[in-house]
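Heads up, the chain below is alone and in the form predicted on its own; it's given as structure tokens.
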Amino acid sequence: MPNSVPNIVIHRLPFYLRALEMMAENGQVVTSSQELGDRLGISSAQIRKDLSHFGEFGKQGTGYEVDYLRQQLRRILKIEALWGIAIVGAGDLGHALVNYAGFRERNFLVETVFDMDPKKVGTPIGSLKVEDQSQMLQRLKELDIKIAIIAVPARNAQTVAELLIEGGVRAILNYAPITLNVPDEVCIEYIDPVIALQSMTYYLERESMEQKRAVSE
């Protein structure tokens, strides 16, 4: 999705916002780029550079007002209002996502969940009932859903993505272990725990792990 601000900057903003939310909860009124950097493992210069893409939010010598910067980041990220979400896939992951309280706390509301399995259609998940995936296009348009989460097997994910886009979705969070082909105007993010684990094992010492396992046995 085209953007004049580098994507990596946009990806860091929610981390800044989360740190500010925690400060606000603790009653903190003022912070600095140095303090934010120390909390997040990012240089203060990088934080100042990132924020400069959107304006001037701090004062020389006094730093940032926590509440003001928090509200500005919420405005930039367009999360001042509630965003409806559709979830496709009513398996274990779909259940967990529907019941995740953190969405609502951050202005995201799961409004509908779909599945193609007749045995799942009509069954309750939290306050929702699983809807028939064959009705997805109509329901997406009725609810004016712009954000969706794909929680289906990899073999079905591309077809689901195409249906979501046809239904008006413009942002997709994909849990399926596959790279999807989507138009440039559609924003897509991937979450794959196995990929993350595989990248982390690079830093681990296999021999020490095997020794510990042998001792435990």
Given for the second form:
Protein chains: 2
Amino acid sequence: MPNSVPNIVIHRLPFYLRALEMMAENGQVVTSSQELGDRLGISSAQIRKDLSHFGEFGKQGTGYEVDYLRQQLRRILKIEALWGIAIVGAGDLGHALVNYAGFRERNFLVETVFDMDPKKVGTPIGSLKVEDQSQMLQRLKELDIKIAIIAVPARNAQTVAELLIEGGVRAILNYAPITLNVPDEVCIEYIDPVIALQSMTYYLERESMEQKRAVSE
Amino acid sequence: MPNSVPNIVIHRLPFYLRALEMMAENGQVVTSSQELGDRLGISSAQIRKDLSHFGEFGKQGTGYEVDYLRQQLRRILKIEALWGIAIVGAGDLGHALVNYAGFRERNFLVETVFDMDPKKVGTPIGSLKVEDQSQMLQRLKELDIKIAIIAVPARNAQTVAELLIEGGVRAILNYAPITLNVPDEVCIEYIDPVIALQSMTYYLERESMEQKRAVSE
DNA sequence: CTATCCCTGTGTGCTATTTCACAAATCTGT
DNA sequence: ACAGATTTGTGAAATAGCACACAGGGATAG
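What would you give as the form predicted in complex with the DNA, now that the form predicted on its own is on the page?
Every chain and every other molecule in the complex is listed next, the one we just looked at coming first.
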């Protein structure tokens, strides 16, 4: 593997970028590792060390130029140009994702959405029409899609992932509550709100007298 | 801090639980650290070490009883009984979250949803009605809500978080694309699909001849 | 021009996390 | 009852990640 930058560093860069975008919006011209760190709850040394993996972007005594550092981070993350993405699953979640303006604002364009349910195929979501999942392989190749989001039930997610990969997709964001098995060269990230909630409840106290009853199984 | 178990360990437990739930659904009675690890892409030693923080749950030569380990993990994560949650923001995302069956299936109950837009207040989502955000403080206390999900635009998220905390909320799942400033004793987790996408693009190649144009700023 | 202050980039040591590897416990088949 | 095959729980070793602290470049003010 020719990539020496730790994965955990890469995963922090988008947060730095997000903070910089907000500063830029507010017209701020320069910032410092200290200020960034305070905003993000990270030590300033960590930020400097992370950035040092890629070059020297700051000026001693001054700090970082917001706009310049932002450009550099975009270059590093390869998000200067638009990426097309496909969404699989046109349920409530799929709808919310297709309609989410944040993708476009941050250089991701939802180019197509698929569903396997014949009743959903053809219905419009925003400016798109739901396409038939049986056409997915072909359409992915046509559109040269490299990134996809899985928003189907857990039981179908593995099959969908395999189909996506066969269609040329190299990065998958999986909303289905299941760990997927993918080749090493395919990137995968998971979003599961319940998992996030469950790691917080560990730290909570059960104070309430009347505990709410569990769902019967 | 009386809690010696590393945070990173706590964050893996829900994944173990999720895999166990699936095994239980399939009628599987016993499993092993090896099998769990294979499913989750984690080493078996890691799983054994993680579990050892809390006790001895397996039998040498046999492995773990799926049902027993599942119960234990639920106990450790304090999710044996139902937790009530509040959702703030009744946009597309808020709708999808309120309608998401996965919360209820995994012992979280969406008890209320708020929005600040008078036009949305009173409209039904599933079996709930959108409540006015100005009533939030009072309602949170009435319902004794400890967990909330923020699904409002970034510019309002900090204010909403502060209000939630004042209302007694101790754990926040934030979907707004901004890092929030909260007291140490409040748990916070973030979900931002764009951040997830951006850490994957780093690993992708820009192969396509015709790069898609960036959104003009 | 000089003194002072500010802030980066980084070598170094420290802490946290993961992996290794093995004794002991349990099961299976004969 | 015993040999061989499994699999746990866990010290010890290895690896990874983080924070400290400071030299040195640059800004500022007088």
